[in-house]
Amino acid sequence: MSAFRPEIEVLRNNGITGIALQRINDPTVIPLWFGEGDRVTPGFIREAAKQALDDGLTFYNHTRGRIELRSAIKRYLDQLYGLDLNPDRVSVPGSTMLGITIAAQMCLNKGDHSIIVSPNWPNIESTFQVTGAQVCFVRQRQEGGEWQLELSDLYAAVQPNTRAIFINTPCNPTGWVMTPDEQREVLEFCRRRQIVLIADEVYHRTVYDAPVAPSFLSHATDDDPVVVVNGFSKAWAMTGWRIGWVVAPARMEEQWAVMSECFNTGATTFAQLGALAAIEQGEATVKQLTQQYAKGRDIVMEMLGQHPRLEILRPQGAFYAFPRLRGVRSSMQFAQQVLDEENVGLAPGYTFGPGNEEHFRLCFAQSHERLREALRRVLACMDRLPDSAFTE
């Protein structure tokens, strides 16, 4: 009998790390497996963090984040969505993933039921599983040339002991973007049932037909059972900084302070000063990156959209494509072969939830010529696959 919890004993690397850890940071690999590009964080953000170090800002901070950063996040969200957020709702506990982890710990117990809208980033499943809760998936449908969530599917999955629903919009990996009407309806459903809605909006600025994606913040009141999680990784090219924010019910202010203290004693001090520079001075950066990603999306659709074995839908947001390689027996085996033979890193589809074995994910945030070269290699490997690699 193990001394450790069974929910921990069963944890294994997801399919992304299962591929990537073999050759992470190998300069011969074009890495399309992670959600980041090849542009370093802009200089003005790095300089702000360096200045903070030079100024000796290496001590403990408020566990919910420095007041000037929380205030800047409030102003940013107010301006973006036409709000007047209660500042007590904003916390900066550390990374965006940490925000999701704390939210799950706050609402899920062993024996509870939870729902993840899928396809989904695999770490969400692990985060929910370690609470001891039962996890089920509601899969988006491919309809009308787009990924869509059928709300009746979501409601049908709810059980009497459902305590949390996780929704990521814009979605990693499909690029699906939830509409304001859908958000309003789902929030009202959760409000009636007292189900905690954990909304991951980290790709809020990576949309291609609007300056910002719709947000649950536009509909939530101070004490609604919703935690909106966001961060700096994607919009400002700050993946390695591990800093994000949450907007949670105002009455949970003290609990977020306590949980942040338990997990990591608060976000890294000098990283918060870099984040402050990003959110106050980085609007041009956000727009430039979105333009780069939009062109990357065009390149992917141009190069992969006509292949007879591929089914690919144009993403509405985020910076991933999630093609279906019809009939492929193993998405992990395919990703491994592309890595071994062509030095391109892909994420196998099976790891994004049930029903995705024929899919793979690629990130199109890389510089454009590098992206084109990677896609040429992927196509070359795909065209060499023997018939035995496919089911009939």
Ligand SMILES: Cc1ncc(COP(=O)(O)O)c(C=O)c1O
Contents of the next structure:
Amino acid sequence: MSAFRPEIEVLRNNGITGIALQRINDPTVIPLWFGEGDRVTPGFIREAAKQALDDGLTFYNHTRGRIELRSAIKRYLDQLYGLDLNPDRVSVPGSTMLGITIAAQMCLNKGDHSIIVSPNWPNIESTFQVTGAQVCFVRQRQEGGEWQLELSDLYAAVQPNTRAIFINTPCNPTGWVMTPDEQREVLEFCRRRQIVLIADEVYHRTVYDAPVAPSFLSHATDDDPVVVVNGFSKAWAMTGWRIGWVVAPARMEEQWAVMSECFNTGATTFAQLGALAAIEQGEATVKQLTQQYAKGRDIVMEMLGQHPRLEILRPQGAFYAFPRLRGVRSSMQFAQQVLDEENVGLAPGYTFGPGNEEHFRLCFAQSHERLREALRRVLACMDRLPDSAFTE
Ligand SMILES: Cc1ncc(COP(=O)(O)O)c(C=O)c1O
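Now show the form predicted together with the named molecule, given that the preceding structure was the form predicted alone.
And the full complex, kicking off with our chain again.
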């Protein structure tokens, strides 16, 4: 018998870390496995953090984040969505992921039922499993050349003991973007059933037909059972900084502060000053990065879109392609082969929830020449696959 909890004993690396940890930081690999590009965080953000260190900002903070950063996030969200958010709802955890973890801890008990809209980033499944809750997946469908969530599929999966629904829009890995009407309807459902909706909007600025994706914030009232999580990693190229934000029900402000103390007593002080510079002065950066990703998306569609063995839908948001390599027996074996033979890092599809064994995910946020080279190599590897790699 183990001294540790069974929910912890069963944890294993997911398919992304399972492959990436083999060659992480190896300069000979073109890494398309993680959700980040190859551009360092812009200089003005780094300078603000350096300045904070030089100013001696090395002490503890308010557990929900520095007040000037929380105020700046409120102003940013107000402007973006035309709101007047209650500032008590905003907190700053040490990463988007930590925001999700705290939200899951706040609503899920052992034995509860929870729903994750999939295909999904695997870390969500782990953080839900750690609570001891049962996890069920509702898969988006591929319809009319796009990924879509059928809301009736979602409602049909709800059980009497469903305590949480997780939705990531724009979605990693499919690029699906939920419409405002769908958001309003799901929110109303969760309100009625008192189910906590954890809405992950970390790709809110990575959309290609609008300056910003629709947000649950536009519909949620102060005390709705909704936690909207977001962060600096993607829109401002700050993945290594480990800083996020959440908008939670106003009446949970004190509970959020205590949960924050339980985990890391809030985000790193000087990183918060970098984040402040990003959110106050980073609009041009956000636009530039999104333009770069839009071109990355075009490159992927142009290079992979015609391959007879591939099915690929044009992503509406986020910076991933999630093609299906029709009939391939093992997404992990394929990703392993691409890494070993071509030095390109892909994420195997099986790790993004059930039904994705024939898929792989690639992040197209790399600079364009590197991206093209990586795709050339992926295609070369694909064309060398023996018939025995396929079921048909
Ligand atoms: C859907 C989704 N949510 C959350 C995160 C985590 O963001 P952070 O690095 O800020 O913790 C990621 C990172 O890839 C993601 O894809």
